[in-house]
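Encoded as structure tokens, the following chain is the form predicted on its own, with no partner shown.
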Amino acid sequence: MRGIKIIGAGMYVPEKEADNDWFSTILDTNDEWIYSRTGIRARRISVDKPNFYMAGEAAKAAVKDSGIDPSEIDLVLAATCSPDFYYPALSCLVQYETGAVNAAAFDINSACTGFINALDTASRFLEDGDYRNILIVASERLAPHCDYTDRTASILFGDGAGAAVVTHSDKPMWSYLNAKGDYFKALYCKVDHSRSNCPLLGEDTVPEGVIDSEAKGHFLQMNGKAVYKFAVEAMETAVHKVLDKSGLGIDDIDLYIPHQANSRIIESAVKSLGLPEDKVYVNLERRGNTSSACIPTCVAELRQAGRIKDGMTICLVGFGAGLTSGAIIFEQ
């Protein structure tokens, strides 16, 4: 049976706060304009760490939360579509960083669904028998990404990283996994290859229409409405899919776990679905969006409050660049 078991799990919170009045010094808003757009009053920006070191922190917090030793991971998975390095793998630092010397390592670049996939492949590798202990972090620096004279989507994200330490458990799990890339369009983050000096290299060639501009070039770019579509109907579908596999229904799940990406989208999703807001985690407000972190992060402050205990059967969905959306349901 493909069962996961959460026996650990920490996060990383940058300490700077940017909140929705410091917005409104640098750009044409308050915090009433985005609040009521997107439930978000203040993000974390991580001023002066890079992501490895976010990633390092959180992923050390859950090892020393699951009481096994660094060494007894036997492979480390990375979420994140802002790694500070093309190469080496974020997952790399990470094992240098924890200690786990014994691991493998790799990375998984799903932008905001990063954490569900990495949950379902490293439930995979458990399944197989050879691994026993599988340390997921998930961490984004997306302020760097971010265009600071577009209101549209620069309120959106923030930084951080979450972490667990899963193991193989009898339980059941279920998971649905999705991508549509021929709307990628909707949202992406070009690598900027204008520095290079190798005098062989032309004009990058790219799909038409995409780079039209210099911000197109270097920032995030976001089709809000095309996004608000895709989230909403692709959150539905998700937990839906995954429902039907489980054969469970709506009210036998004791929390539902979502992207953290806009309180519409959630509240949008949660009424179409019928889902009992008590058992729905929200903690966008004083977060934002931390892409692939968001997930993991929620699961890393239910877990200290005690509110995830062992018997529970817990929905995760997820939706994001690529576009791409899954969900998992897992007995913990």
Contents of the next structure:
Amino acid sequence: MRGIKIIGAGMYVPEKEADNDWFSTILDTNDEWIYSRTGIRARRISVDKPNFYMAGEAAKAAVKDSGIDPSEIDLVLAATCSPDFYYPALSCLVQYETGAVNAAAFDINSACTGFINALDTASRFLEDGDYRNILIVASERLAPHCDYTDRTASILFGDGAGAAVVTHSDKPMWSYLNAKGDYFKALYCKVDHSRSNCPLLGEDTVPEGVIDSEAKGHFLQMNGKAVYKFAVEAMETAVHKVLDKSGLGIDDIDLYIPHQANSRIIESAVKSLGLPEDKVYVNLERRGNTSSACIPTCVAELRQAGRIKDGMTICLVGFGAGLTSGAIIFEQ
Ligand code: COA
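Okay, that's the form predicted on its own, but what's the structure of the form predicted together with coenzyme A?
So here's everything in the complex, that chain up top.
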């Protein structure tokens, strides 16, 4: 049977806090507008630490919490959409930082759904017994992606990293993963090739209508309304699908950990799904949306607070650029 157990968790949060009042000094915005639309009061910005540093710190904390030796890790999976390098993969740097000398390593990029996809992948690697301990780290440094003249998008995002060490369990697990590539333009950040000095390179051409001229910008581009609508529907669908697979009902879940994009998105989905509010964990008020790092930082906080206990049935649900979405139910 496919099942996972979280045996360690850790996180890294950058020191610098950028609150809504700071945004009102650089943009035509204010705390009231941002908080009422998003539930966010502040987010952390990694001023001078690269993504791999944050990922390494979170990963080391998770390995320490697990009590295993780094040499016992068989695979490092890193979820990120904001790496420091095109290559090598962030997971290779984390392998180095943690001393996981016997591990294989590769990355997963499904933006904010990254931790869900990585956990699902990990469970399948663990299933046949060939891999015993897997370190998953989800880490994002989104500040360099954001356009700080764009008041609609830049106020949402923060930097940070979360990690978990998982091992096989005989307890059940179910997952539902989805992608809608036809909506990719709702949220994207294009690679900037303008610094190339290859004398042969011209401007990229693609078939008419596939990508718009804005896509030349190397900043994160977002259609907020389209993403909002998708996010609420995607959360509802993913939770329904994974509950259907499991045969469990809404009340059989002890803890729901949603992607922390926006409290209005979470509240809306929670209401229409009829989830008990006291079982839904939200920590975005002083963190903002840290993309793939949101869910594992929630896991690390909850575990540290003793709120993740053996035998609990936990539902993780995420959505993001792609547009991707997914949900996992597992018994810890
Ligand atoms: N401060 C003040 N005013 C702002 C503003 C800001 N930070 N951002 C936008 N506005 C303005 C707009 O310019 C617009 O003004 P106008 O009516 O004069 O044109 C007005 O507020 C309403 O803008 P709108 O885009 O309709 O706001 P909204 O209610 O849709 O909220 C988001 C915008 C981005 C908060 C919302 O669409 C959202 O949360 N989308 C999902 C984004 C997300 O979660 N992305 C990550 C997914 S992983």
